[in-house]
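Form predicted alone, single chain, as structure tokens, below.
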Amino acid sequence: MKKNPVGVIGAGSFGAAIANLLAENGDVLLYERNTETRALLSRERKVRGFDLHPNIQMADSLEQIASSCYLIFPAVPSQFFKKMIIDFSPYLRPDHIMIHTTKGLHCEFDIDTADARTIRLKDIKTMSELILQETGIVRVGSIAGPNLALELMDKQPAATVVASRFDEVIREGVEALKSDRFQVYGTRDILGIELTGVLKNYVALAAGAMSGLGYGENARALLITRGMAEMIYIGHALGADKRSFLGMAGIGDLIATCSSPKSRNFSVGYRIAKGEKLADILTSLGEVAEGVRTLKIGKLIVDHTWVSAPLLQTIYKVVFEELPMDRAVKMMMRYPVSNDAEYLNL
């Protein structure tokens, strides 16, 4: 990593934030697929009003990233990830290390028409599984944590978790990212870390909706706590270790995204509670809110596995079936829970 620039794919808010963090420790090549946006970034060197670090240079192609960089961080929304990795694959080598930042899942079927009774869980893939499936890269990792992009761009203190089955991936990720304002932890439970980053998105939607109705901190604490329990049950059904949900990438990220208007998913839920239509909200955002996609995939998973997930089921009805949020809150409050932290027995 110290001998080569680090590559970043995707120049949205989070891609730019990661690029700036990496640039504090060395040179960075940043690739943006949209040629007009790429030219604008080269000229103005700003993303969402924040400056790009002087150590960042714009790359002209994926081939340039692959030939120049040993360590690569894709920061692409989940719905575009497979196309990106297929386009990238002819240039990638087995000696590359790839650590993705995408908090989403990919489905090998149409999530809008799929039947939960007939889907196969193996057709729902994490981004690391897609990388392994579509490229010759072996050493793959993921990062997740309380990493709100705008706060990272504003150089506020934060932390993240680098997950991989390979120690050298964790080591390279830590060395590339760590700084006086950014702590980096490591773990081998890559599946758990990827799922924490995905599943917290729908809980953040619910938190935003409750905030939009004027509910306070007691309600938010209840939502976060029971939301984490649901995340653990769903993750357990998919083979993840519950300990990943109790650390920085789990409860840490959940608290951040359920408490901040800077979270896109929180903002979507808030605006739904205020009466805006989902299509209008998504159009005005200008960036992807992964929670909407997570809701669709999550519902297929819980319907298929029969995992108890009343929060997910209820917020799904709010977002896609126009269930009023005040009625949704009453439904969730009536759901029986006899033991606290019962998920620790899994």
The other form holds:
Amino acid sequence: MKKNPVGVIGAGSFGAAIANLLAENGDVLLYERNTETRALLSRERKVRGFDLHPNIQMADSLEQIASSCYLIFPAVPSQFFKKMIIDFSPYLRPDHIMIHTTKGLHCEFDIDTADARTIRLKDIKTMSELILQETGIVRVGSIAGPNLALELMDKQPAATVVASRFDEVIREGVEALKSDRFQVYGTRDILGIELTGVLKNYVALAAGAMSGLGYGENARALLITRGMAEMIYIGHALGADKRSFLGMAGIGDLIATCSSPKSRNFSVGYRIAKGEKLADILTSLGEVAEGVRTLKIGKLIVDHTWVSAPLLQTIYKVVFEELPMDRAVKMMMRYPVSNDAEYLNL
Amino acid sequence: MSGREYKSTDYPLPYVVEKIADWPIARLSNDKENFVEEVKQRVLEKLKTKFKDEKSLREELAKVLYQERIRLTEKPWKADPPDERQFWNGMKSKLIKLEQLENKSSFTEAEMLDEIVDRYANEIVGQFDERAFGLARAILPQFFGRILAAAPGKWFKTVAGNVRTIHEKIPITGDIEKIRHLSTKGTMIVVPTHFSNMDSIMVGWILNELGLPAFTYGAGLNLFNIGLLAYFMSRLGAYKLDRRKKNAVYLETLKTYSTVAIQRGAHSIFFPGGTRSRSGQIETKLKLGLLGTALEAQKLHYKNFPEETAPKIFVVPCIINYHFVLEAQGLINDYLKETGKERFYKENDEYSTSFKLIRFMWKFLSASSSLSVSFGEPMDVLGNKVDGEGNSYNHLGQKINVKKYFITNGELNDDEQRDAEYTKILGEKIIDNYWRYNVVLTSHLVCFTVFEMLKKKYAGYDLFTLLRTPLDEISLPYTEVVEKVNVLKEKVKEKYELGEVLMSPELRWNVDKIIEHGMKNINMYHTASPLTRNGDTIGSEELKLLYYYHNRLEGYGLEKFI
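Given the form predicted alone, corresponding form predicted together with its partner chain:
Every chain and every other molecule in the complex is listed next, the one we just looked at coming first.
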């Protein structure tokens, strides 16, 4: 029996990369909301210089995706996710399985004006929580891992994690994605996978900034290791288990994004350290850097919960309050240290 | 709420299905032999796929035999059949022969399994006897009526009049018309809260008052130890449930029994809390085993019928609120023993059962208002709301086809883990209903307030120290109690308006009357009063009971207003 095509929402570089991976195992329907981009894609079939797989067809509407696909991967930045899912909702049914790829959080309040003392944590939602809230879909999953879009497009080997409370969703995700160059792991800890994917963004940004100062591998290793510890504490405050932070989507993704100029978050940090203004960087980048949003939301979370997060606090000052990076490094280095790997006792 | 509202004088309502012989439970009972056979075959089929070869099956049999022999020596019951020991001994020697002779014995593992499942299925099966039902229906009101007539102040009432007063005392809230209608549209699973052994009788009786056909339910085998109770229960649709047997074969038989009964349309009662709430708090966690059989039956309906005609299964939460609970003392002792381990010294309070029961009934029926029953929102097996015609709607108000939940890649499929997660989702919805449709009674409010005031007064004490405080020290100025009850009453009202809880009509009275009503009801039954009033102060003769009744409102966040 011929399988239904798999749907992908969003033809940004990650959406295209995922679509290409899925296309190796079967047909894919790709939807892009911007009509010009959509037309261009159908004509040229190229995303950032890489070819779209011949098994990929462009879809004209969300409705078409819903009626043709059982398995759907949205790859839409967190700030547009809610609108997309609300538009999508009328067509979705309980026999749809949705595995999102977004490494970001949604807030039910305005993150630029919110007061950390009065926010409610339940108003900060992961994408899977948003899907459950806004649609009739129950079988929801998430993927995260060291998956730099351009390397995936370039067909280099990589791995990812599919998370869902349903084994069936993990199974469907694995079957659809796995190939000789793409390993797919599974876990039921969806909250942990979503949070680790989100929180690593600001650590990547800090890594970029360190690199911008010309620091080498020792400093990066220090940053990654302590960055992960901090992520575990913040994740813990939000109810996640530490295990996922130590896996492919946690430390794995952290190493990739903290080492690569190809990572958007990394390059934002790098350019800030080189003295560019945030606003200019964001305009020239064209695509969304989730790290900047994560930093704002992360700051609200740690201020609200009193979690000690010196790295986040300092890098926030660098990005939004023009604290010079060299002074920021001094502040971080002076921070009193505790026992090594103490987070394992959480 | 939709449909018409019923007054207390309307009860009992006419039966939705007029002829008792047409009730699903009566039909099931008439077809008992085929029914048991179906259960058996399905259990065997399932176990055969689970234990694929002879060796793994033999290992499982050995486990069953081991557990059963332990049960026989450690927890024998009067209700056990006389040939129990003989049967299991026979099984044991068969198993030994099987192991020794390897392929040469005259019987097989599968045949042994067959015998065991046959025994279990025949033990579990209940029946419904129309004559016994008629008898119970005639006797019970008489029984209630007699006790009422004998109760103080009720000497001159006629029997019929007394029966009516029972209905006045038991306010029933919920969308009764919708529940009645849905019972004709599909199979109904009523899931009540569980505080007392009275619950199953109470729920059974209330459902009968609503004019619904008789429900089947699992009754603990230990209750069949009591002669008269056993006579009626075994004829009124109860099936037997033995909590001592925890082996995989028994549990599979029990679950399949329930699934097949639901598939055959038998309305069922599950107590999803498993056992009675020990602390007195509303359930926060559910046992999902039997609940899962509702989901399983629904899935099988979709497998066996075309989409449009597949019968639907409805789950209806039911919340019973007692002013006083028969077993309160024992329950709270159990709870404290469990939480405090050896720190809490338990005084023994053994029942002389029959005397206690009669005394309880007397008090129960002569109390001015002894309980209230409320029904939550009827839902499908995934906890989606259903309308009067049984259509499902999700939390966004989108109409849902329940079959789609069981479809993957366009095909209806089996997935135990998925279905277990679905059952958890249903469980969460039931819990949510328990909290929102809980009726706050005067006694609960007063007990909660007083105990929280004591907690604040003795802020340095932990729970166990507080419970052991000398009773003559326990004293709160009446005026302060009035003030705090008033504060909490207003908070309860706010929550009521937000749809977070229900309140009994008495809660609209003035505070003095609320306290008086609450104290009168709660002190009616217990020999040591949880609450006492000496002039200008409020005290207690039994702090553990005060704590127990207080727990009913635990979890609503009311304590911060003390």
